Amino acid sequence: MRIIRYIEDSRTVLAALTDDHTIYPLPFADLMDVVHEAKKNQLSVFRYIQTVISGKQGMKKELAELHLLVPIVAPEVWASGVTYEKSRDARNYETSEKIDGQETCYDRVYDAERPEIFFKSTAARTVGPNAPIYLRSDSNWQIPEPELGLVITGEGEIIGYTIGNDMSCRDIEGENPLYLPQAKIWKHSCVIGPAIRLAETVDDPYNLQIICRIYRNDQLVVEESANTRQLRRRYDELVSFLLRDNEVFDGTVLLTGTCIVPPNQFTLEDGDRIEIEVPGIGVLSNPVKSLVKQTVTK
């Protein structure tokens, strides 16, 4: 079972999407409201939603007909870095501090007990399906970073999984790792969606395929896939470090790191379109826009 949000008649609707693709609007404003009611009734979120939609008729619309929003208005989005070997190798390729035969900070954090966790986005900077992603104007080497996202409560309970796109400027971080916030955070640089798969309905979260496709002039120019079984760390391990001496809010999303990096010579361009697919969650699709051009046209 998945959770979606969409706009209908100028109002926001929360809905359950069952595995037979039937959509059931829910009488709640937000997924966390459902979580709290489920706990009051001593039921899992999945079982509670089943009781809510029992006997009701689903919508006659298809998912593709809906104007989808972010599936949850995450108060904060955090991200994990260098959790896959592919990510470590990419960071080492781009860094100006790489010296043959010597370890970099990326080598060390890959093997360290403490993972890299950084702040990625606020609700105002996060966009959902089909919304434009902006290119940072002072970077010449930008890529999407397809990731599995954990939707968690303030206590760190994983209530669901979503898709995240942790947009990244490889040249800015590569020049100096201390530039990481500038390489990661700008307007519309974080995307989540199109749905949240309830955690209890996922058989094995360490066996999820992630596929990234990038189109240019309607032609497929990049297509790569990976699997979450390649993740070096456990999800609860990443969550536990996020919670250490930190105030975490209900509905926070923690991105778990990228396992797909486009070829080193590739950079996104205005007009590209990015698709990130996780079977069982959906396809997160977004057009790419130049932030400079977007500003000029307003």
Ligand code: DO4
Given for the second form:
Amino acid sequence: MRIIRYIEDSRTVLAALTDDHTIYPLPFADLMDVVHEAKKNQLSVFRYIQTVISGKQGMKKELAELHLLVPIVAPEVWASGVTYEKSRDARNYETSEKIDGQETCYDRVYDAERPEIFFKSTAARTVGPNAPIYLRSDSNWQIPEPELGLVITGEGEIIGYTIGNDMSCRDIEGENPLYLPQAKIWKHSCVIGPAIRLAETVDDPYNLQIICRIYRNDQLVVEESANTRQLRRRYDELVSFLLRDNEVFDGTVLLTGTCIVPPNQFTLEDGDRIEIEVPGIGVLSNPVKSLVKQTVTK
Ligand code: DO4
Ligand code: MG
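So that was the form predicted alone. Now I'd like the form predicted together with the ligand, please.
Let's see the whole complex now, leading with the same chain.
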């Protein structure tokens, strides 16, 4: 079972999408309200939603006909880094911090007990399916990072899984690791959606295929895929580091790191379209647009 949000007649609707592709609008504003009601009723979220929709007729519309929104207005999005070998190798390729024969900070964090966890986004900077992703005007090497996202409660319980795109500027990060926030955070630089699959309805979250396709002038220019079984860490390990001495809010999304990196010579361009698919969760599709260069005034 998946959870979606969409707009209908200027109203935001939360809905359950069952595995037979039927959509049931839910009488709640957001998934966290459902989570709290389920707890009060001592039911799992899935069982509780089943009781809410039982005897109801699903909508006549198909998913493709809906104007989808972010499936959850996450107060914060955090991200894990260098959790896949592919990411470690890409960071080592782009970094200017390499000294022959010596380990980089990326080599060390890949093997360290403490993972890399960084702040990625606020609700205002995070967009959902079909919304434009912006390109930074001061970077010439930008890529999507397709990642599995964990939707968690303030206590760190994993409620569901979604798809995330941790947009990244490889040149800014490569120039100096201290530039990470600028390489990761700007307007519309974080995408989540199109749905949240309830955690209890996922057989094995360490066996999810992630596929990334990038289209330019309607031609497929990048297609890569990987599997969450290649993840170096456990999800609860990442969540526990995020929670350490931290205040985490209900509905926070923790991205789990990228397992896909487009070829090194590739950079996104205005007009491209990015598609990230995780079978069982959906396809997250977004157009790419340039931000107009801003002149700095004193
Ligand atoms: O170290 C920088 C961030 C890496 C990252 O975002 C990832 O591995 O997904
Ligand atoms: Mg990332």
